[in-house]
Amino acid sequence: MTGLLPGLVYIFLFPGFVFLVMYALFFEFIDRKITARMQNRVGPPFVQPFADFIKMLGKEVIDVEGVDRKVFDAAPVVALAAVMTAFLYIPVFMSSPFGFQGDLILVLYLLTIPTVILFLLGWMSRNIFSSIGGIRVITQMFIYEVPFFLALLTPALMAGTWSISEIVQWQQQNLWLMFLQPIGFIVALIGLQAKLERPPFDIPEAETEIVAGPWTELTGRRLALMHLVKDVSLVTGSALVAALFLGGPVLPWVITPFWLGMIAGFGLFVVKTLAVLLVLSSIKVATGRIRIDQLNTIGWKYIASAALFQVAIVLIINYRWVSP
């Protein structure tokens, strides 16, 4: 019972689901505030994301004729559960208590589920704009997913482990992988921006072309939960990049007492995830939406090539280190 209670607190309260939802809404506020200030606007008040979420939860849910209501109700919940589960394997203090050898692969798989669900929602909506948006979602996923996965797997190759917590510990004893793998770090940021469908990769929901794409027929709590999925994915993706390339929440030295080290680690987690958000927000403001054919060219010709080049460099470095 002693071991069960801390685990439940970690999952449901802190740094689990309750903290993650609050931090995701805070992330949305910071993102909107950064965007506004870069465009010389004031931006929303602090409580705006929370107020928007509550307001959408109270709105009427409009069912599309001929669509299975239970599937539409369950899909956002499954997407939210997947991305929240992925967050549990990312170190917030020093290491995740749920981590295991190979959890990096599981996290990458879980982060793909919301994208697939968004495609299914768009395809099942029986709306031309939703269907086109859904096709764009899955097409875009096939373009960015390969270089994004390659970029996030190169830290595992360098550290010799598939555990996110162990990759973080390796960086504590050596050097941040952002400096050892700068190409992979850049590709990871671009891939994360595309996965979150943020400008210039907001092709599936291009409002000037297809209304809101796969979001068009989402209303009420379904829309609220899918927006929350997007915010939580932003936090989880930023935390994953920070863990794999920026050393995560650990310091180069051990701090005593233990509780002080945990507070310092959590502070580092917040600072580094906000730093990743600042980069993503800057890309969002500085770029305009590209076409799907342009993304196809850029993704396969340049981004994927850069990711493969980074993998080759890591393999050469590892060969040189292990060779007599």
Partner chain sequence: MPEVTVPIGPHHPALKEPVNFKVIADGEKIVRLELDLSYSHRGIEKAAEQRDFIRVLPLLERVCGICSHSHSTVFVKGIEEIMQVEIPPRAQYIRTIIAELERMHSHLLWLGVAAHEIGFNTLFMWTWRDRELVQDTLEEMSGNRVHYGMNEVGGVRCDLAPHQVSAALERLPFLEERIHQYTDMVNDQQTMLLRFKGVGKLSREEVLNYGAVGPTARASGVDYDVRRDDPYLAYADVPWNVVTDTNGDVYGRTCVRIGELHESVNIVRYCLENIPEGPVRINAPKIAPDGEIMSRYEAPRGELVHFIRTNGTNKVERIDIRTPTLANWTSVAMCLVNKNLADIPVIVAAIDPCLSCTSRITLINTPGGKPGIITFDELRKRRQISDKGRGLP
Given for the second form:
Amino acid sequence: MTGLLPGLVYIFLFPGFVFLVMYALFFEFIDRKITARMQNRVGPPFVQPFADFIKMLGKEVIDVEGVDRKVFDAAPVVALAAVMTAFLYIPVFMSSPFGFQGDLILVLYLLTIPTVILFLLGWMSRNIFSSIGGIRVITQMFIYEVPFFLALLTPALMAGTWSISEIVQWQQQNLWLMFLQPIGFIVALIGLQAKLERPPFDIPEAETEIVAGPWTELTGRRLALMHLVKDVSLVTGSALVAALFLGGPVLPWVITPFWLGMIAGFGLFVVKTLAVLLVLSSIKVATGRIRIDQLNTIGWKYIASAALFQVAIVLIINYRWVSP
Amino acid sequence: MSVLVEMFRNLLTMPSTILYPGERVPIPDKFRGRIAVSDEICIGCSKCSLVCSVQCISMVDSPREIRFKDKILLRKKKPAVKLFKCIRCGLCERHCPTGAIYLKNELSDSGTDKEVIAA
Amino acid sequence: MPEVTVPIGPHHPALKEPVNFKVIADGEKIVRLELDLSYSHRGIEKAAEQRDFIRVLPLLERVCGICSHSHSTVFVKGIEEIMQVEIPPRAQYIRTIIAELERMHSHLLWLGVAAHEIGFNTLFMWTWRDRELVQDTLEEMSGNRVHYGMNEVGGVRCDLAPHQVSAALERLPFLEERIHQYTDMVNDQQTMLLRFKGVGKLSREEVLNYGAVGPTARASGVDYDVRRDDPYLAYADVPWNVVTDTNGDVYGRTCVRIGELHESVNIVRYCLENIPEGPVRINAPKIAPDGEIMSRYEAPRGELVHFIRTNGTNKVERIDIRTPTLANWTSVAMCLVNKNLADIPVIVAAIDPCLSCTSRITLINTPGGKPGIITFDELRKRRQISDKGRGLP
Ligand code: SF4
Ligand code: SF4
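Having displayed the form predicted on its own, please output the structure of the form predicted together with the partner chain.
Time for the whole complex; same chain goes first.
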């Protein structure tokens, strides 16, 4: 894809901004519906997330006394920009046109920004619940980030490349990395769940303990944007896991007309991200919230060691069989 | 494990929610609903207004001849119940000698009008 | 991190009723806490003194929305004892059935709330779904889901029809199966075990010291249940066991409550199958002689006590309601110190607090910051002044 126009279309229309927002809200709908049905409830109607988003955009924005308004307004936008940029590097219907050697690192880095922003929002809110929530956000980040990164870097080690698109191509020729690195896959899913602050890792926004944590003072469009950030992170994270472990949007064989391959790839993308979402939602439904000190123990003792173990295995395999 | 089993079983079955205006729960016979007075048999003894726990029954003038135990009585008053105040405790129904005041087996709210009177 | 004051309540998502904890926390650790209970004083004792024995029962039922039958039963039980009337056995059985169904719906509710406090909303949805079955049974039997209005001095207000008995019996096996499932869930759901085990631990000595009652006490191995130790209603005839546990933590309290659910199902089944024939009420006198009585009852949350003094009229001279929540508060305040901030909702929920039932006094901070008691007239005057200040009529 060369030239300015296709690039702009990719960024703004499909699969960039417009598609991404729609798909993120659709994802939220699916997530809520699955959760509801598993809990034997009816769940929201299809338009609910869209309606919520639009409604919240129109609500009054309440400023907290003594808080810098401009920073408070800008923070959600920055977070949204970061996750949306991250999505551009993830293959949707074919290799990302912006992909380069090392874009995996960039995506991981961009995915961390919303967490930091959330911490800042909590800290700036001058509210005891928000501050505690902000501290919990950052504590939790230090716990899950290491195993999450390790787990997502193992595919790169195995495929011998730092580009997501190339890892996808490697899987096209070999096997899905989910089967080659089951431990890494599980750790990545757990890490993703922790990154998205969904149960059992919704410690920073534990409703019954600290009201809504960093979200407490967010109102109106700030809240709408932060919700959108969360949904987009959900899409981006699922797509990333799908690309790295589930073979991404490519079939193992080549489909002759180019456009048919693109459609098939997009279909695969939808199916695989929804599959990841189903797993994430099941975890959300099946667990309660753990405590931050328990997360500390579990995270460093088990999850991090599992990730390290996976890295070690990959290194050994690489040493013995792949590189001569 | 039992949580997972239940989760996926629920995913395959229909939700147990009752979508209210469309579907309705069956109302049992004894249900204590909206209050009603049958004018033809009330003998105006005021017992209901005495036992009412929130004192929402007042006796209003309503002279009328009533057959009670094969006798013709002339009653002077009959109860008027402020629906908004009634808590549907059923005490009036329990203590009425003729069964003239009773709670209907019908799910209906008292509304927002404070002055509605059942008689 | 320096110490911070985290105000929990009176309005807080974790609390369904108003209470205020001023938690002084060091990071995530609780250093100490101040408790302020009475936010919803309703003057219910005083109001009860104004009403005769017929009209007081609907009021007493509304002391608590969950254990409404407990409050009216304990009261009529006391009054009947003062009047020295013996109510018919069928009435005893019906009261027992309602009481145990009430315990079932209360414990199912609690299980859901406890799960909700640790963010496990799924179990919350499921227990509340199954609780509807119990509520349907109660509605069929009494005419209302919450305020049953079954009791009156001298018996119960309405009889159970045979089809109601069979409908209730039909529901029990399904409920039993569900309760078994909850037992499994509580025992193999890892996050619940993580959050419940070892949290809010109370030793047997501490429980006796702080005077905790009900499932809270029984979870610490205190083998005390009014239903067995001072039998009332039909409990003496029914075969059942007191459920105790030795864990002493929130997990133990969960086990006790689930065990009691099993017991309740069995008691209800036994009572429904063996309900004696006969009248359901006798004509009790309208007036109670001089007397004082301390009436005890095992409500779902623990021992409930009504102190009743009568003076030869058709009203009580004094009634004092000691709810189980009040007895359990001290133990909560004690086991919160040095715990994690995240444990507050769990430990508080573990006693199944019912705060509005507990409020007996209103303390209001005067501008000087001194607590004191004010009269109703003064309260009204202040209200008028503040309304005028805000331009209200
Ligand atoms: S049902 Fe209503 S009208 Fe009848 S006694 Fe109760 S409150 Fe009064
Ligand atoms: S409704 Fe019944 S209790 Fe009331 S006045 Fe009429 S007859 Fe008497």
